[in-house]
Structures are given as C-alpha cells and as structure tokens.
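To begin, one chain is listed below as structure tokens, in the form predicted alone.
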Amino acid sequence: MEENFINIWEKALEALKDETSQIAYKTYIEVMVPRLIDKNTVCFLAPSGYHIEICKKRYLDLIQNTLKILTSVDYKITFEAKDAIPENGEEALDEEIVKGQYANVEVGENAKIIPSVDVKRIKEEAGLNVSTVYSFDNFVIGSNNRFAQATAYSVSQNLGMTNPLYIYGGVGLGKTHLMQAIGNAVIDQDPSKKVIYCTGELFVNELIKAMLNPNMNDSFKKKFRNVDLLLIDDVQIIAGKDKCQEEFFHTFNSLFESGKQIVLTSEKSPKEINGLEDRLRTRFSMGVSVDIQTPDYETRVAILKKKAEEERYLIDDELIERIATRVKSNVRELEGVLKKLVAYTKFTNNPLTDDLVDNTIESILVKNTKILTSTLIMQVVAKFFNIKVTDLTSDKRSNTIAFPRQIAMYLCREVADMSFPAIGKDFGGRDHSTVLHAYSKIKDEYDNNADTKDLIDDIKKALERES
C-alpha cells in the first residue's frame, strides 16, 4: 500500500466525518480499510457483505467525490468482505490474475484479488436494472408466500422449465423482491446469461418510442427477444393498449417457442385483468401462477426482525410485536413504521413511548389508506366496465351504463355504508327511491345469480387494492 494514499485516506475520513452522521460514520465509513491500489483503483476491506451493500447504496458517490477533491483523481472503488476472505489470504491469490489484470497492484496483508468477472458491470450491460439488495437469502418466508418463493427459486435454477411464472398479489407484498431475486440468482450463477428486467410501464414507453422512430423498431425487438430471461414487473399496465398487447404477444411467443424463461408480476390474476386480450390471458395462465397474500402475524414479526438486523437497528421484541399487531397490510408499511421510529430516536435521542409508537403507526396507516368514497367506487366500477365515470352520473339508460351504475350504487351502500339520499346526490341528484331500487335489484342478483356474485366480488377485490 502506498504510504501517501494512507495519508490521503486519513484526510478523506476527516472530511467524511463531517458529511455523515456519527452513527453512519462509525458503522460504515470508519471501519473500511483500503487494501489494494493501482494508480486509480482502490479496494476497501469491509467487515461484511452487508456493510458493502450499504456503502455502495448510500456512500459510494460521497467517497469518490471526497477522494477526487483531495487528489483530482477519479478513483475506481471496489469492495471485499472480510468475512469472505480465508485466513491465509496469500494462498487464495490466483497467480495468473496477479500477473495479468492486476500486475501492478500492491497486495496488502490478507488481501484477496477481486474476481476478474465484474458481475455488477455485466448486470448493467445486460439491462438487469435490479438491486442486489433483493435475494432469496433475505426474503422472509411465511405461510403467505412459501409456495411463491419455492417456485421462484426453482425457476432461477431451471430456466424454461416453468414457463411463464406469473406472480400476483397486492402492493408491497414481495412480488418485485422475488422477481429481482430470480434475476440476481441467474446472473450470479452464469454471468453470460442475457437478462432483461423492466416494468410494464417502461415496456410501453419503449414501444411508443420505437413506433415514433421506425429505425428503433429492430433494436426494440432485439432487446426484448434476444434474451434468456425476461422479467416484466406490473404487466397489467399493458391491458387496454392494443398495440402494446400485440407486440407483447409476439415477444412472448418468440421467447416461449425458443425455450427462454418469462417471469411476470401483477396485482391481479390473469382472469381479473380487465382489458387483457384473451390470447394473452391464456398465455399468462399456461405456466404456473402463484399468489402472495398479506403476511400473518408471525411473518410480520420475522420481517421486522430481519429488517432491524439488516439496518442494525437496536429495537426490543416488545416494540416489534406491537408494530406487527397493528400493521397488517403489507411489508412496505411495516418497514415504514420501523424506519420512522428509528429516525425519531436517532435525531432526538428521546425514548420511544407507547403513545409515540401508536401515533407513528396511525400516521402511516392513514397516509397509505384511501377513504372509501362514492368517487373511488365510481372510478373502480367505470374502469372495470371500460366506461367513463361521467356515464355513471349521466341520464344514459342503456344497459351498458345502467347495470354498472346500479352496481356502483349497491357498493356505495354495501361497502361504504352511505345513506340512500347521499348516494342519490352523488349519482347526479337521483331520488333515494331510485337508489333503493338499484340496491335491491343488485342484492337479489348477488344472492341468486352466481355470475353476478363473482363479478361483484371481483370489483370488491379491486376496491380493496385501491383503498
């Protein structure tokens, strides 16, 4: 190790100490030790892989900029986990690598040459825009997601055997985590695999660009069809978009017929996606569909403990159990409450009281919950039947409008507990007797007609997802 760089790093530490909190500096910055240097390449030895992930995510740019200010050199920074290095580091060095790629690198005590395969670069070049934070190792398994996790892991080990894999469930339950874990696992096992991850929205946007610029059409098709694994998050967004569904249909067929793996996620099962073409609905259902439910109490506790461990939060079991009891909907809300409480104690140095915990939980639950109103119900019903919201409050009497309107009125009474006069007022100033008639008709249909019951139950599920 060049002595002048040790001096540089000591100066950098002084600057970084002022740019970060005391906890962050002590926990993640100060513990790193520079081990390799080759003019503009530095390898830092960190206590664990966990420390590396945090440093890459939060402090890498800050460290690089600090070093550049001090030296005018754009240092390339890599990391090595101390817990991954064998006791006799010298024996672990590959002499061919030392003589080749790192011929001029001075090797520090117990150092280990970084592998010649830069998996992160490969992921970026392959278009795998995933976070390495998401893996199968840190996915908390519970009764709500056990089958989904097992199936996703199986797919990552045997591409093309289960095709497509379709994962669905509500917001914040872990669909994206599992999808990105598949992508990470595949690239980690075989960096030569071609993987594309994108959201349904990004797919739509790129298709629109290709349509506006014919020269991009071939590159668009090549990007999404010349792959070993295609990961599309929130695929339901293509529903109702004819050109997008047409292009995705051909993309799907090309990959499927070539034995390439397709993984899709959605908030709904294929049969519940309104506006999805039947040919796509059939293809989405031809492989394995797995759903993720809301986590039970035991799983919620496990999720909170895992998050606290990853983020090095010091929090007692009683508080974790209190959060798990109150917050039941999804993982994001659980983690949101935990982060907010930890932030409070960090910046105020005040203890957590029962009132503070309850108020924090309540504030996040209220923030993430939409009030179930006639407006929300009309929006969901209109979207479900592919009509305009204004149609529901208009004087139009065709059955294509009247039936959805009656269902919307029924739901306002049934799930929002609105009075008949209030419902009539919101639906264009109708008389309460008209609303009563609509409610009675749909209730009778719901009780006696299986098709109507299934239809309304599907709309209720959609309302639950929206509220």
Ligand code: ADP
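Numbering follows the first chain given and starts at 1. In this text, rigid core is short for the largest set of C-alphas that superpose within 1.5 Å between two forms. All of these numbers come straight from a predicted model, not from anything done at the bench. Compared with the form predicted in complex with the ligand:
- For L392, a C-alpha deviation of 2 angstroms or more is recorded between these two forms after rigid-core alignment.
- Fitting the two forms on the rigid core leaves the C-alpha of V171 displaced by under 2 angstroms between these two forms.
- Put the two forms on the same core and the Cα of D74 is off by 2 Å or more between these two forms.
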Contents of the next structure:
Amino acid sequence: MEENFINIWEKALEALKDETSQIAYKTYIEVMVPRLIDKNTVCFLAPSGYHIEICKKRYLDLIQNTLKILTSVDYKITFEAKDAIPENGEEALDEEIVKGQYANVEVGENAKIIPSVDVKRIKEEAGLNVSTVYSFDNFVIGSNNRFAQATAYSVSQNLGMTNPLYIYGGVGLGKTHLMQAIGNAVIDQDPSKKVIYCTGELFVNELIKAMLNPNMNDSFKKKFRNVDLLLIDDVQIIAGKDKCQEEFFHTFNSLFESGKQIVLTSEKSPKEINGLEDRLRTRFSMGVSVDIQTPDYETRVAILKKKAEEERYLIDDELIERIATRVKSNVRELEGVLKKLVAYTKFTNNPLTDDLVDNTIESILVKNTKILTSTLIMQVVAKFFNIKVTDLTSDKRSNTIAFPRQIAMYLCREVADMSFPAIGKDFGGRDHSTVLHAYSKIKDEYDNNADTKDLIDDIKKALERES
Ligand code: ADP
Ligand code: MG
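Same protein, different form: I have the form predicted alone, so give me the form predicted in complex with the ligand.
Every component of the complex follows; first up is the chain already shown.
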C-alpha cells in the first residue's frame, strides 16, 4: 500500500506543479515527504515548522483535492516537522543518537541509589547547584535544543564515549542547565562517581592560587585529573590566558587518555573563540559539538508552563502566551518575568492584569531586545530552502544555493540595514560588488515577480517572529 501511495503522490506532484508557481512548488511542496499512516491518512514530513504553517494555509485544500481527483479517497492530511519537538528526551535519543553513532553502545541499567549516602552533599562538593537543581526532568525540549539535550543525555548514560561533549550557544539558553543535568544524573545513578563542576572563571582563579603556592600545585592537578566527569562551564574565558590554556591542555589530555568524560560549554563554537590556542581548538572539536539556539514560540510557552508548575503558580494560558510572544531571545528573561509576577502576586494578592504583565516584561527587556543579525537571517533562509547555513557562506554556485544566498543578502540589507561590505564579510568574505549585484537582482524580482515577492514576504514574517 505504501508503495502504491508513492506512485499516487508522484502523480499528484505533477498536477500540483501546474497549479502552483515554480518557487512555491519547489519551496513548499516538492520537499514534503509523504507517509501513509492508515488507509486514508497521510502524514507529510516537512523540513520545518514554517513549511507546515504555510502549506496548511495555502496548499492543504489543493493537495487534498488533487489526491481526491486521483484516487476518489478523501485523505486526511497531517504534518510533522523534521525539527519537531519530541515527547521526551529518550525518544530523541532513540531517533537521533542510537541509530547513528552509538548504535552499539549498551545503555547500562541505572545503578540503584544507595539510601545511606548523602547525595545532596556529594553534589554540593562536586560544585553543582543544590538550591535549584538542574535536571533532565525539568529541562524542556524544543527544536532549539533537541539535539543538544539528546546528546547530553546520552553522555550521562555512557561516560567517556563522546569526548569531549562541547555545548555552545548564546546567553541564558540552557547550557549550564544541561551541563549540570549531566552531573546530577551521573551522581544520582552512582554516587561514588567523581564529578567536578567548575566555571572557566573558577578554574582560572584556582590555577592562579596554585601557581602562587607550590604546595597547592599538586592538589590542583590531583583535583582536576582525578575525576570521572569534568564539567567546565563557559570555557571560553581561558582564551588568551597562556598559562591557563597550557594547564588545561594537560588536564584535558590526562582525562582524555584515561577515558574520563569531559563536558565543556561556551558561548561560541571552538572555531569562533578568539585567542584560543590551536591545540585546544583541535581538542575541543574532537568529540561532538552541539549548539543551543533561541527557543521558538511553542518552546517558550512550554518552558513558562513548566516553570509555573514548578512554582505551583496558577497563571492563565493567555498570560503565558502574552509573555512568550514578547520575550523571545533568552530563557533567563522568560523565567525572570514569571518570577517577578509570582512575587507580585504573593505580596499583593491582586489579580494579574495585562498592563501589569506588560510592565513587568518591559522592565526586564530594557535594552535587551534582539536585533536582527545576518546569522539569524541565514538560519531562517536556510530553513526555508532546506539547505545548510554553511551553504550560504560557501562558494557553491548552483542555483539551489545561489538563489537563497542572494535572498539572504537582500534581507540583510533590507531588514537588518547592514552595509554591503559588512554583508559580504558575513557571507564568506565576498566582495561588496557581489552583494550589490545580488541585492539589485532580488529587489528587481521582488518588485516585478509576484512569486518571489510572496516567498520573501513569508521569510520576513518568519524573521519577525524569530527576532
Ligand atoms: P546559559 O548557561 O546558556 O547562559 P542557563 O543554563 O543558565 O543558560 O539557563 C538560564 C535559565 O533558563 C536557567 O534557569 C534554566 O533553568 C532556564 N532554562 C534554559 N533552557 C531551559 C529549558 N529548555 N527548559 C527549562 N529551563 C530552561
Ligand atoms: Mg551558563
């Protein structure tokens, strides 16, 4: 039956091609992968949530009618995004990790927690937060962090297999949370495991102390090299500090060679950290690097709901949605708004009003609104065209890449107000005349070709929501 449906879909595509503009067909329809769920339900796997939204709005009837004409069946149509949010971490793990890299790794049965040990004290000594515990349970999975979460979870279950795990991304997006979740999971499963959580800053300070006092030098080495799991948070801080990099290099090697797990977080990918020694850059890139992006709207709502639930705070869905619409780029701010509202309600007993919520948001967001950057534009454009961000900065000239690249450049000028030379620099060091050419070409198409205009307007809308 499945076989059959593929034939039907191929016929449908031919018809749909005639019914839609070339750009729309290529961007939104051809990229859908159908799967027959039962006799008359088709689920389309779409490259992203944007595709689903637009397809539902504009092409659902068309697709349904076309299928009906071809088969006389009234197909029910559902969609699923490739970057969809999985139900829980383990599912993501099954799908993305176990299938590939870790296919042969056995996930050991969790060791029982021995009741007599003081797990809280052990965690405290390991340097983990104990007032607010960051765990996998209270980490909300969204398309922005799904792969990072799945990999972090996998690392916590298979110490030493993925070395190092390198988690990077902007401020307040959950890097520390994920890193500590690994530490907590490891100690919960086996309190005898030696775990150290340490910020890059603390590492630097301890090293300086140790250098001033030869007796401490030994204990410094022992402390950091005698562990099963070393968690260094915000490791970028050691860049440009020669002695620290040297010492960290040796710590790293010693742990790595004995198969001990290292997890690092940073605001930037190893490639992007200025002043980082090449040998460390190489080491940092040896395992798996995962990034965390800003959360999308659904994830923001889910995070707010989770945090409200943790605080046992009753808040209307409408207000949650109001916050999630306004606070976009940082989970810490999202949490901050909620905490302020909780405090307010506790102290005053007054009901929350829209105005109050808006003022609270305002007070937290001052000067923090995200500006549109070329990075964001590239991410959104790449998603629309189902290509990689790196394609946009590459030298590839095929039309499937060149056209999206030109659109991205155009948007950098048009909506982010960037100069032509600055755009050229961000797109793999291109000359400003190349950018100018791309800009004029797309501008002309925007003004004269309705299909291109529609497509660009779709992308602009998506950008508005992301920024
Ligand atoms: P970073 O280290 O990336 O700057 P943090 O890990 O400190 O960010 O996260 C900031 C706050 O946001 C923390 O309180 C954390 O619990 C919360 N947070 C971030 N992402 C999530 C998520 N996906 N689910 C639940 N809480 C989150
Ligand atoms: Mg952090």
